[in-house]
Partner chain sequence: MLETVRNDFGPLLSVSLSASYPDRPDVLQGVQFDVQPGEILALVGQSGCGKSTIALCILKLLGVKGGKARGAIRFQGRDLEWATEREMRAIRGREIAMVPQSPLSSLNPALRIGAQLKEAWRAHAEGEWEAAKPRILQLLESVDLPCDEGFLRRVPSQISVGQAQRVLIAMAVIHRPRLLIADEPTSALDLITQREVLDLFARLNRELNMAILYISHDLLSVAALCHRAAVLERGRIVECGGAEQIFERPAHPYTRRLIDALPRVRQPSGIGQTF
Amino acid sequence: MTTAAKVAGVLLLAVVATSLAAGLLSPVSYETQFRESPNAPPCRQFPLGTDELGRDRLARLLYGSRVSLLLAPAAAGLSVALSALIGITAGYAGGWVERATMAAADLFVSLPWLFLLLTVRALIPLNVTPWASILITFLLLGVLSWAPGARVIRSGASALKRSEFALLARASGCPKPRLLWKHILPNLRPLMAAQFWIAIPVFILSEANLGMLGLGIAEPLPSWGGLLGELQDPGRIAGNPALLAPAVLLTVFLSCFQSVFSKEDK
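Structure for this chain only, please, in the form predicted on its own.
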């Protein structure tokens, strides 16, 4: 690992640790309102100022980072689990099951994924509780993104099924469930791990897009997407550059993530 990747890894861990320790680092809650200080500029009490409701922007950034950084890996895990289930079933079964599954995967891949995500989310009621909005966002990200990973895993499962060690295992009388569980699945774990790490930054950006359009995590619970929604008014940025803090943090996190997990640095 290069020096740049090590520095990026330290920054990445710092962002994650800070977000997880939001309750300890922030003296106030993300929903606490200081009615006497709406839209306050950065000061000693409020390092990033307050929003229009008088809520501490730093507290909301810390808690919002935790929400986004926990939601993305959880949704990636669900997506990979679905991809593995569908891809392994298709690759191992073969025949019409494989053809039908890959036809469905091709259909999903051909659709603009972000527009599909926005369309499905817009069909769901928006007046839900914050925790219900987290569950909805988690399920949408995980369930609608199975197709690319399923195609990769199906290809790997199909190749492993025809490999020499699988043929020898079947010739030795190894039952199909044991062959799948003991021989094929362990060899697919690197593929599933790669799909998991690839999905995390994609889901972070997807949640940010949903939040900026008001379709993500519901208020008063913050997330990177919801905080970035304030940047839609450029005039406010000139008056308070601290509004850029969520965008800067998101950029730093994704840049460090890419540097640490890119092939060149491994």
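Hand over the structure of the form predicted together with the partner chain; the form predicted on its own is what we had up.
Excluded here are partners and other molecules; the one chain stands alone.
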């Protein structure tokens, strides 16, 4: 591991640790409104200032990190599991199953997801807690993003199925399910791992986009998406550079992520 990757790893751990220890690090709750000091600049009481309702930005940032960091990997895991299931089935079965699955994947990629997410959100019962709403959002992100991964894994599975060692395994009398489990799946693991690591930052950003649309994360729960929403207006940033904190944190997180895990894959 290079020094840069080590530094990145330490930073990454620090980000995760601080978000998990949000309750300890921040004396106030993310939802407490200090209504007498809205839009406060950074000061001793509020190191990053407050938002327009007087809520401590630091507390919101830390709790928001927790939401995003916890759920993005979970959604990525779900997405990869689905991709693998569908991709391997298609690649291994071949023939019309493969063609039909890949046509479905193409269709899936080209659907207008924003509209669909809006509709799905409107169909969810109204009285869900903010946490449930978030879970549903990430669940949707995970479930709906199977297609690109499935295509990659399908081609991998298809190539492995035709490989010399798969042929030899069959020539040795290896039953088909065992061939899949013992010979094909282990070789797809690096591919699936890559899909997983790529999906995490993508989901964090997707949640951010949904947050900007007023979807996904409901009041009063903070998320990186909601916090980044405040950055839409450059005029306000000039007045309060502390607004940039979530963007900086996201950038640090993503770049650390990249440097640590792309190294690990090698």
